[in-house]
Amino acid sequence: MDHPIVREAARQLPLYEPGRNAELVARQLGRSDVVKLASNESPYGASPRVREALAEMLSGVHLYPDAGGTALRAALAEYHGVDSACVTLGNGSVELIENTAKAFLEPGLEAVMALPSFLKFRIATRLMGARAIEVPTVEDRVDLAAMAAAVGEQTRVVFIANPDNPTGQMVSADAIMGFIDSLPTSVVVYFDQAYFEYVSDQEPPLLPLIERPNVVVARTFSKAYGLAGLRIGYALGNPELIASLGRVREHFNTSSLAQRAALVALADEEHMRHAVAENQRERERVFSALSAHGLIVTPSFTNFLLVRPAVQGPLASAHLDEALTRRGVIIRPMGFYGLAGAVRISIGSRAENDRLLAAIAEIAS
């Protein structure tokens, strides 16, 4: 029997493995207190003002959204002190990665990225039939010198996340600017700042970045703003570069609810800053507690921790993902990222983190 012929680039793509579904795990375990610490979501949710605004919009969900995201783009432009032509929206920052690949990559070309780093960089590159050049991190930090050396004549895009996912580590603002200056302007630098709000004072200033002809800066409302379920992100860059991304995007890529929620969230900085401050306190507490059990924990600038097995003792051989899931705590195994034995643990609320640490103590006993 004949079958549809799948493109070679699509056939060879790795199948993305999402984190475990909390409701499904709860049914399997027969318990109602399952805690999910796997997807780097904010435990503090969306701003109350966002929830009110969404309720007011429900009567209009039968209408198409503003395809240009005019109001949100204008608000983002004012917030960042740029022209609205410098702003484009995405269905989460994930779509912006894909649009960058669509606009600049094709078979025979290359994109350079860290290994490990956000999986969508590799997936989007390979989907376009281009080659992903993956440069190993050093001590969980992006090796900018090696990445610059990997740029060749066929390189059209460099993907870099700062802080990086799944390591949670970052490099300095000066190092980033020096790295970008070392590259030819024919190479697009996609600079992912999904966790920007957690480290805003340590990142390069925005305007010197996007004044360059080849730099795209991407951010999202999924993390610190608590809008992961609405899928809304944005990219900033010079107008010509942003127009290139606009040409390949889906026509109605962000919903009316997502646009409105992001608009209100942007204006409610107090809620976002509260979430960031609480995350920092809890992250330090969880880091110390996990380290005290002998687990190898990478210092993080985000809302998650990369954790490797202990050198000795009960936690040296324990499969933390499976052991914690049996106790109703869902975390993210990192085998899909090439980090066998490692896990990524999102920082939850104090109560959720207490559950995690109690389960770890039980496993270690």
Ligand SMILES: Cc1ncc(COP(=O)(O)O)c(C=O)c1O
Contents of the next structure:
Amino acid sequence: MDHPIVREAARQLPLYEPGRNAELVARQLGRSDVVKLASNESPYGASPRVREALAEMLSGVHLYPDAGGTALRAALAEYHGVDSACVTLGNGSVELIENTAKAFLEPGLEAVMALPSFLKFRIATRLMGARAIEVPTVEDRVDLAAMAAAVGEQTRVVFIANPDNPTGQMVSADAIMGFIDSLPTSVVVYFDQAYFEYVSDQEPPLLPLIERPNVVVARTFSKAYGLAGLRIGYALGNPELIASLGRVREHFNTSSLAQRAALVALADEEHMRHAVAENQRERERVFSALSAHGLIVTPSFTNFLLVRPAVQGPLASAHLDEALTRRGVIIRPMGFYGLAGAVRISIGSRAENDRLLAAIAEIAS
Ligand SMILES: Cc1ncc(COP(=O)(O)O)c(C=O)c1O
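Just the form predicted alone so far, so send over the form predicted in complex with the named molecule.
Expanding to the full complex; the earlier chain stays at the top.
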């Protein structure tokens, strides 16, 4: 129950349900071999070079981090061929979503987003007391025409993720550019590329995007780079937009360990590429196996699959989430995303995916 004087926008806030904690589930089930495929983490971990760099950093944890994230921002600026003023860091890319809402939204204003889409878009909008205008996807893809049509006088932000979560689907680079061009420049487009590394050759070129006065591109080290636990992401955009996000951020929002880890991870492209290639191979294998059981699986460009019940047979009626949890495999139920009966399954390592597929086969038999 809330405190009686909690702010109305906070009282109305949808509560985020994160993936269940593997240790907790292991304790509840009394088994030690629990597999978590619920939070789209990388099963390949961080680059070994990150681990070495973090060990060296431990002697400095009594010091505050560089609030400006100077070294990492400079490295990211060089990597992308832009000025450091075009880069801001976030405590995970979720903080960049929140900072965008803080900078541009307030009661009476609106943000447009897809439904379903990444829930933080809705949560950050509502936290500011603004209205979330949610535009239904069509066949699990964002409906860009309908989203553009939903932009009105009070719209200040459009949130769009490509590929999107929880569908795993994406739209073409041309479609994105056309969509952005169709919007007034008085609307900030928050273009979320959390899964960029999995689809890099299919996305619009970065520089023409961030040359626009109203586009913020956000990326993260949580997925293909394997740094989810350290919480570090970044946004790119024109210096004015980036300064506005920087103005509302918590001053020391990214830790010294996270900044250093991201710097080292960025330089180990080979590790990241390995994770992307392995993910693609495993995703195709899991997709085929689940489809062969009659489950309805949305083709994915990411490190997870959106899965709906089969039309007939045991997998039509099974409560997959509960049935898999009982077998020590944690996945993510999608009721919270408005997709009752659907589940989202992260692509794990080969051994983890084997566990998932064995459990599914058992439920289906
Ligand atoms: C579309 C999308 N954006 C952003 C994030 C947040 O990632 P992080 O805060 O770890 O960078 C996620 C995480 O699942 C996501 O799916």
